[in-house]
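This document opens with one chain alone, in structure tokens, the form predicted alone.
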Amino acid sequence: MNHYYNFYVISSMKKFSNYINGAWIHRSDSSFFQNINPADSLDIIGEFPESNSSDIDDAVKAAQQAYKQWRLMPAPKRGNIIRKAGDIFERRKEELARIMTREMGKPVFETKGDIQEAIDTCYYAATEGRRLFGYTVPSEMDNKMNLSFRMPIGVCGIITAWNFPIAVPSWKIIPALVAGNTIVFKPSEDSPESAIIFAEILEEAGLPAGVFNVVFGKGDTGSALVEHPDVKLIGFTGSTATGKRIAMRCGELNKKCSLEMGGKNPQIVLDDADLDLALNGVLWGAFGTTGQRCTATSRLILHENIHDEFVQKLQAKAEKLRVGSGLDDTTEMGPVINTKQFAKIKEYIEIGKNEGATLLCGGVEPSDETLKNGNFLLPTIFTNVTPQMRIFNEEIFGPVLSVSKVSSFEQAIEYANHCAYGLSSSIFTKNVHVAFVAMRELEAGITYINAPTIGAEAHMPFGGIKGTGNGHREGGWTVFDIFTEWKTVYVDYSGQLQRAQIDNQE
């Protein structure tokens, strides 16, 4: 057996180990599972441990002990070490960005920016370990002052899904670093060396030991984590249902939580709109990352006076995008993350056509033998799409949009809020008056005008309302609501026993 830092080597397979309390740790009794390269079924990255409740409890406690002594840093310090791990980011962009492309697929120069998303949260989050402020506000009752602090919360289980393996955790986990908490992190059974990465980043800033864990595993494990009753918060990117169920057990174990979910965002283009830049932006905003993004746009509502020029183009265009191996630099849209969730999309274009839906391009594997052994399917587009269609209205994740022709900015909006998500829209205009009335009637938590669904920063709240999310907003001066709680502080000078609310009145 050959020894490496974070993985040891049997019959040439790489078996990764679980981070817990600044070591890596393998269990001989384990079980793995696979990480394979969807773009090549045959190129398996290696093997990662099945982890069970007592792997999880093994965090925990390293991440309660080590709580006791990093909420007592200063926050600027703490601060600082993250500053650190964004410096390292910078460093090993390029090498991480390989990694990440080969475990989940998207193209590299995806890749490099789903790691400046980091880097940005990074230098971003350690200077607001500055400006965690408080409120002093007068008293009503004589020689007696009134304070407010943020306090960390403790222990925080952090789960994320696959399609941004760096940019989403470090949404979560640096804010909650540089708050005072401690994690326990459960990254995708899909792109779980990425969590390696962060683990060997945080801990070559200086981070102490325990105060950032990772444990891999699937549905089991995540669900130990939001079971442990030391996990005070558990934080959560993924699918609208698991959301739901860690919801209500979090509601029944009076444990904190952040949900971000599923999305159908779409894309409205009115007559007098920009028709290049509004091309430009719905073919990134469908088909950058494969549609695989919760902020993707999913739905393009047109209006009728531009409706069968605009289709036109796009087909045109979404007919000559590069679909192969993100590791390929002249590729544009690499491949669906699993054979399981390609079985999904597939279906979903079959209940497109059986709708009556117009399937004007896509919806097959390309012809390239070479690409024979990955998960591609070529960018999709259905027309004459309705609202009460399924494919209107219910997340794919995958690279399937769906065009729907409107008389009216009136209508427009009405097809746009009519849908149970609501994370991200658009609007592409040159009336600055309905741009404004757009920003105010769209139901999301996002909206952007001339531009398309995706493209948040990590200075701004992100978040939706509806299925979307439960209120919370990661990013921004936003996110440390989520990973502080208050507490009020009263303090009396006076020497005497003041009654507020009955003292203060004559």
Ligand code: NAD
Contents of the next structure:
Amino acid sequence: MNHYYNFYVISSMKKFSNYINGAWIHRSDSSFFQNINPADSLDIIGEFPESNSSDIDDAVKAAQQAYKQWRLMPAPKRGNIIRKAGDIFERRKEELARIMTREMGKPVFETKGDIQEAIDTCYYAATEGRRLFGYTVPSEMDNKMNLSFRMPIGVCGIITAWNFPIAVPSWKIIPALVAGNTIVFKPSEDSPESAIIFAEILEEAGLPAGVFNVVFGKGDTGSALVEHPDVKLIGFTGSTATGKRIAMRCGELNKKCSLEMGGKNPQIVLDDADLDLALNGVLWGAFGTTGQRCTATSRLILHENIHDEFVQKLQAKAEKLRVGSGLDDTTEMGPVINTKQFAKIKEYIEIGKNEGATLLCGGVEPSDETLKNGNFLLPTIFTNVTPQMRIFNEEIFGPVLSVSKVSSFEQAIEYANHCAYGLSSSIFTKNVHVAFVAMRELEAGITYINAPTIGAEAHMPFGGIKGTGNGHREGGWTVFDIFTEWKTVYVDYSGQLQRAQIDNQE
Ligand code: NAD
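What would the structure be for the form predicted together with this ligand, rather than the form predicted alone?
Below: every chain and molecule of the assembly, starting with the one above.
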């Protein structure tokens, strides 16, 4: 193995390296995969190693070694390093946003928001290093004290999707580090360069070598990370199909595993709602990030009294959205991530037509010749969608919105809950009673009142129920339940043997 800068150039192609034990590691026998700009297939950003189990083993060994010291550093000091990382994310925001947009497509104003979420996470988690509260509880015995506090877990394997290349990894990596764990990170093969910058920033902030490691690759590399016996926890964000497979293996291997998976999120609009607000909400929720958010609004449930008027206005606005490269300042909606996902979305558009839904607009590529090398689709809206249809139930993960008509609030809730996923949900109404019933009845980890299904804040619990999650919540204070174990301590200062449940019976 040799130590290199984070990339080197062969025949004008940038080849990037894994980051292990504080060094950029190139293996001469690596295979590589290409990172391609989704807005322009002729723009090849570089090649990244398709790492094998031996690379994973090197990274895990480094993380295990570093854990010995890192776990002993006082949490407020770990927090200080993370706060500095927040400052550096802020300083490099503009440059990093353009790197992210080039590799995953969403407009720069959105990638800046993505980085802002990591900055917020750093500042929040840094101060959590001074809290990480435990409980001191009365004992049932004389002269005895009961304590409980959080302990780190060890080497954590982090596997993530590409749609939030910085924010989503930060939700896991940053609190995991503050809690005293060390990390091996396998970023998505569709947004690997963002992970290079993540490593640079943590290194500059003063993270000791080996505490954070990055190993590039696809599913097989992720799988090798799951299988490694010294990886104690897997933190995963991605599709429900992959997440379930990982959870089954973690069950067999007795590893802790937190899953953030797919969504099929409904926005309800009742007939008393502020319709302009609801309209702007659904445009942002459905077509922001080209509909490629786990929390994207993919189902719009409209009360019949406002259905026709709302749909007409929505179509007019959706058709005006400016589609193009995210690097162009005027773009409102970027490309779809890759050709495989592009083909899948087009297949769903055919499924929708065949199921009898009405294609209101979109469903095709833009006619603009300058966009012909990218994975561009026009904002697509289906109406007359019923709960029996696949496009109502299955996650499409693209700019495709399904609209259904209902005759009452009760039916709206029934439609919203008619789904295997349970991440986000939203309702637009001015009726306080109805809003509170919706908060209680909507089957989702997150509910927005008079706001779209997207817009999570870093200091609040984030996650879903049903097919979306496995009971954990990232964000805020709840993420520490994932990345710590509770230690319980009994201190008996009575000087005699006291037998719990025996000596203190009445
Ligand atoms: P994906 O499941 O294809 O891949 C996710 C990650 O898992 C990638 O890094 C991939 O290389 C890795 N992977 C694939 N197979 C693996 C295996 N067998 N073992 C270990 N790792 C493996 O998902 P994607 O297409 O990258 O992302 C889109 C999905 O992510 C959507 O379903 C979306 O809803 C979901 N997502 C969820 C959240 C959330 O917080 N709930 C956030 C963002 C994205």
